[in-house]
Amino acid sequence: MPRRVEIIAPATIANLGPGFDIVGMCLEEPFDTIHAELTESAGVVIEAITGDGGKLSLDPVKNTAGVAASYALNQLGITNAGVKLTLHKGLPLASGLGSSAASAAGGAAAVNALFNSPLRRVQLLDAALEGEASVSGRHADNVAPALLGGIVFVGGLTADKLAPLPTPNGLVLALVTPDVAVPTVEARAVLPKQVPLSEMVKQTAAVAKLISALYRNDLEALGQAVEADCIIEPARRHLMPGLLEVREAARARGAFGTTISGAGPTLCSICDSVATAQRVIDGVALIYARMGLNAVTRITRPSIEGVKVKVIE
């Protein structure tokens, strides 16, 4: 069996504007680095945590990657050994880019490698959706993609109900993340508990237009689809400074559309090249600078591949 292994943990965006909760896509980066160690010792051991600021707790029972690691060790059956994990939080905390998901992923992809890789990707999700559930609820459209790759369909929190969608080709994506923590327990509880049906028919079409674009390789028309969400975006709209303006700002510099990440801050512009994506970030950058908020920018595209595992030894 291998002693130590690397883990990269991929940033995801779930939701793509209306599909909330049932879609979700691995990005290329940012990534988290979670490094693995088999031990004499039976549980898990959290040596370190960089890049978090501090935030984070050491305490396995208390941090997602730990949580997950100790639930895959249970899934194996594993009482005779255990591991220490360090991690390198690449990814910005409260940021909507699926930090918590990253690390959950990350932890049970580490433990599982550790012991020769018994468990299929996708049966790891049961301890990837424990270690998510720990911080910031139980749903899927994060770890899902952050364990498989790609864009996914999540249908529910069983392995069964999930789905790969097609990535289109040339998708480039353009992100900008505002110095602003948006903790997704805080963007959850603006939702409203009712919806108009008026409302619901139009959400139902907006999820359609955005699977239709997927399969149909249609960035224009997914750039149109990501900004269509009539019932989670306009609750949470000020929670995200700047969004409108980043949104007409992207528009003009070239990107089909702009939508939340996930919970936010963080917000995604839909491009076709790198070099528009430049144009974005350039231009969305201005804008937080005029409001005089620190922000972030990237560019990154689709990762197909989800957690990579690296044998160190």
Given for the second form:
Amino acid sequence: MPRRVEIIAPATIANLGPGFDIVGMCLEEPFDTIHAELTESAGVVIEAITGDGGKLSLDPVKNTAGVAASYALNQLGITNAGVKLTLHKGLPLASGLGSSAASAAGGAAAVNALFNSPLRRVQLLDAALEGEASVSGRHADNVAPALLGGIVFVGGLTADKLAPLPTPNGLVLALVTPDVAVPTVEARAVLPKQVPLSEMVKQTAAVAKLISALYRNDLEALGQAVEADCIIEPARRHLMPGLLEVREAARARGAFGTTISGAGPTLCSICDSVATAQRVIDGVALIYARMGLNAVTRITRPSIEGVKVKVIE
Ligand code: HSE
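So the form predicted alone is up there; where is the form predicted together with L-homoserine?
Below, the chain from earlier opens the complete complex, with every other chain and molecule after it.
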């Protein structure tokens, strides 16, 4: 049995525009790194967290990785041993890149790996979801792609409701994260409780376009589809500084479309090359500089792998 493992827990983009709570994509970067070690005492200990600016709790019942790891230990029926976790946050918090989901998926994967991986990835969904729910609501469109990789259709909150979607070749994402925190719970609180039938029809069409674009490997249609959310984005737009300006600048520089990543404030532009993504990033950096807002830019691609496990010892 391994004694120490290292987990790479990836960022994810939930929703992909109109697919609110039902579509999510795993990214190559950024990611968290979790070191996990077997302990003789039962339960979960979080030894240290770096990269979070001191904001996350070391108390395992208040930390998504801790909650997910405890759930996984129970799932495996382990009572005579435990795990010690050290979290290195590479993901910004409350930024729309699935930080809580990465920690949750990583915590669950760490426990599984330390006990010889008896569970398949998909069987870690419940544990990861429990961790996610403890801080940002019970939705699986970040934890599912973080565990499984690629783009995932989340038809419900149980493993049998997940289905992989095609990941388009050549897809490059230009990401910009302005320096404002948008906690998911707050971004969910502004959403309408009911929508008119006419909007429901438009939103359904947008989701159909999104799925069709993925199956046809059509990046241009994908870019149009991610901009076609007529329910969630309008309700959240005021929380996303620069969204419309960034969208316009990204398009002028060759992106096919720009959407809110998850609950924001990160914005994600669909590009077909690193060169285009670089032009987009250069343009949006100017927009935030003019607004007097710090912003971190990144160029990344989808990851088909999901959470990665390396045995150290
Ligand atoms: N689907 C969720 C939301 C994702 O948009 O609220 C949060 O990361």
